[in-house]
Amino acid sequence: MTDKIKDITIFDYGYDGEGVGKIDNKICFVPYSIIGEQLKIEKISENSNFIRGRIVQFDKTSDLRVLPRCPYFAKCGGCAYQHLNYEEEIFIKKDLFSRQLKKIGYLGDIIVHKSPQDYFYRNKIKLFVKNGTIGLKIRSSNNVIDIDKCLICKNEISEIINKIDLFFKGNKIYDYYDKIEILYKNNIGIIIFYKNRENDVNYQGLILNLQRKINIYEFYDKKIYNVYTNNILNIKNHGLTFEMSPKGFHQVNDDVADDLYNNILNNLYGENILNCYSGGGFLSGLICKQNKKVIAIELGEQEHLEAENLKYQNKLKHLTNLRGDCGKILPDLNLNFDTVIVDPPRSGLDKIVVSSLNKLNYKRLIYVSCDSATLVRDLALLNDFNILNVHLFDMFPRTGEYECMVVLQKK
């Protein structure tokens, strides 16, 4: 055995779903491994704290191991759990979240909201274009693996990927592009081509070959251009109507997103609501439909415009959309609220926002997060709250990620 090839027994899981073992008393993370497995691994990287390894041989496999459905599993960096059944994946995610919450003294229940589908659920994908290849990035690499389908995406997206690849191949235009984003909702597709140079491309052949309602955009020099519109993507959901913009943020799992919104609504207290990091305004609109008053804060210009359009399109008189940084607006917001909602980016809340939340006059806080580590870090800094309930929403089955929500009441 070479110095890089080592024996290891997996005894735990890391927060990205990888197996954990030890080599020479140093923690080693091994993707796609299962507790109890005995492996030979190759060291991929090492620092003073831990090692990252790659499986080269199974000496003992777990009875829990199943055959992955996707031919690209363990090659692309997207999925983490296809070697386990869905119930085991949910068990691991809940256990990892529970351990993080114990750091702040929470030992109560976690309500788990599973996805109705663990495959074919995603309505959106980001692809990369490199060296004549359209695909996904290889785990821990900037190299791209060629794919013709993604099993966690809707089938229509895989069909679109194949037709884009044929179009690029026939026109020899791979080098013009860096990325491609595809969104498919309500039987309408949006494709955004990220170009690295200014030139004219005739998409007529692609449009004819797609044979479905599709809108095409190009993104170049920090601007987005409408190339072809077949049908504006208007969404009707929960009694709201809004137009979906190509660059707006939207949850990738429609079923779990609906479950999340319903649970936020069910946990609201009172009539006056503050919605921080409010995005395109969909949640704010849902709350207004319950005859509540909402002040919403969002930094992004495009998201703010979407929220304003949604407000006027649905005649939401009790919605006020403020554009700006929560850290700058909250300290000067001398108003009383019943419930405050925060849904920050992965980095969580900055210190000014935490300080403002501790000083604001309100009864209930609903914290929605896509990163449980920063959520727990922030909860430890929020004073005078009791946790009422905790939720895990499996928004991203087969990956190491999930959405979570904690409802808190002021003491």
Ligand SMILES: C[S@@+](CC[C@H](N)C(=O)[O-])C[C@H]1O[C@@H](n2cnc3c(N)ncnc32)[C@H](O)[C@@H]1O
Given for the second form:
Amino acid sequence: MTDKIKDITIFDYGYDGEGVGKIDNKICFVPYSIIGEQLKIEKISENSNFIRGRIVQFDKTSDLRVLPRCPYFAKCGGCAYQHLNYEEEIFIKKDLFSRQLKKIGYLGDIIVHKSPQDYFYRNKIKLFVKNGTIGLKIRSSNNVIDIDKCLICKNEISEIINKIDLFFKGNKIYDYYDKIEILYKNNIGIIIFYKNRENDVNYQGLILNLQRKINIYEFYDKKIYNVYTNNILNIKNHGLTFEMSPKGFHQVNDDVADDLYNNILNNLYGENILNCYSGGGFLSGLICKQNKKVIAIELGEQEHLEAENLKYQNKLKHLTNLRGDCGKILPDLNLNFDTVIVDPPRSGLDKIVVSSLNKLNYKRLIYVSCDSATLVRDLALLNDFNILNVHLFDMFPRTGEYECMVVLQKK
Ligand SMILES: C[S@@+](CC[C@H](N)C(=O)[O-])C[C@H]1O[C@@H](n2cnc3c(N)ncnc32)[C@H](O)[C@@H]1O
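Would you mind giving the form predicted in complex with this ligand, to go alongside the form predicted alone above?
First the chain shown before, then all remaining chains and molecules of the complex.
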């Protein structure tokens, strides 16, 4: 056995679902391993605190291990749990979240909302174009693994990937592109080609071959350009009509997003609502439909425009969309609210936002997050709240991620 190959027994899971063992008393993270497994691993990296390892041999395999469905699993960095069944994945995610909550003294229930589909649920994918391939990033690397399907995405997305690949191959134009984003919603595909040079590409062949409703955009030099936009993505959902912008933030799992929004609506208190990090305004619209007044704050230009459009299309008189940074707007917002909703990016709340939330006058806080670690960090800094209920929404099955929501009431 070389110095790099070590024996290990897995006894726990880390926050991305990777197995945890010890080598010479130092913690070692081993992706795609299961508690109880005895393995030979190769050290991939090591610092003063921990080691990262890669499985090279199974000496004892867990009974829980199942065959991953995706041929790229463990090579592409997207999924973390395909070697376990979905029930086991949910069990681990809930356990990891409950351990984080325990650190701030919460020992109560976590309401789990599973995804109706653990495969074929994603309405969106970001692909990388490198060395004549279209694919996903290899785990812990900038290299790209060539893929012809992604099993957590809707089937239509995989079909579109294959046809783009054929088009690039036929026209020898892989080098023109760095990234591709594909969104598939309401039977309409949106493709954004991220180009690295300014030159004309005739997409007619691709459009004909796709044989479905499609919009094509190019993104170059920090600007988005319409290339073929005959199929406006007009969404009708929960009594709201709105036009989706190609580059705004949108939840990737439609069923779980509906479940999340319904649970936010069920937990609202009072009539005056502040919706921070409000995205394209869909949630704000749903709240207004319940005859409540909403002030929404969103930094992104595309998201803000989408929210304004939604407001006018649906005649939502009681919606005010403010465009800007919550960290700049909240400290000067001298108003009273009944409920404040925050749904920040993974990094969580800035210190200035936390201190504003501690000063603002309101009764209830609904904190939605896609990173339970920053959520718990921020909750520890908020003063004078009781936790009313806690939810885990499995927005991203098979991956190490999940969405969570904590409802708090001021003491
Ligand atoms: C997780 S998304 C939530 C979107 C929305 N709640 C939804 O469900 O569609 C976070 C949103 O916060 C916005 N954002 C990021 N930083 C911000 C900031 N400092 N102030 C206001 N909005 C911000 C992003 O543009 C994004 O739309």
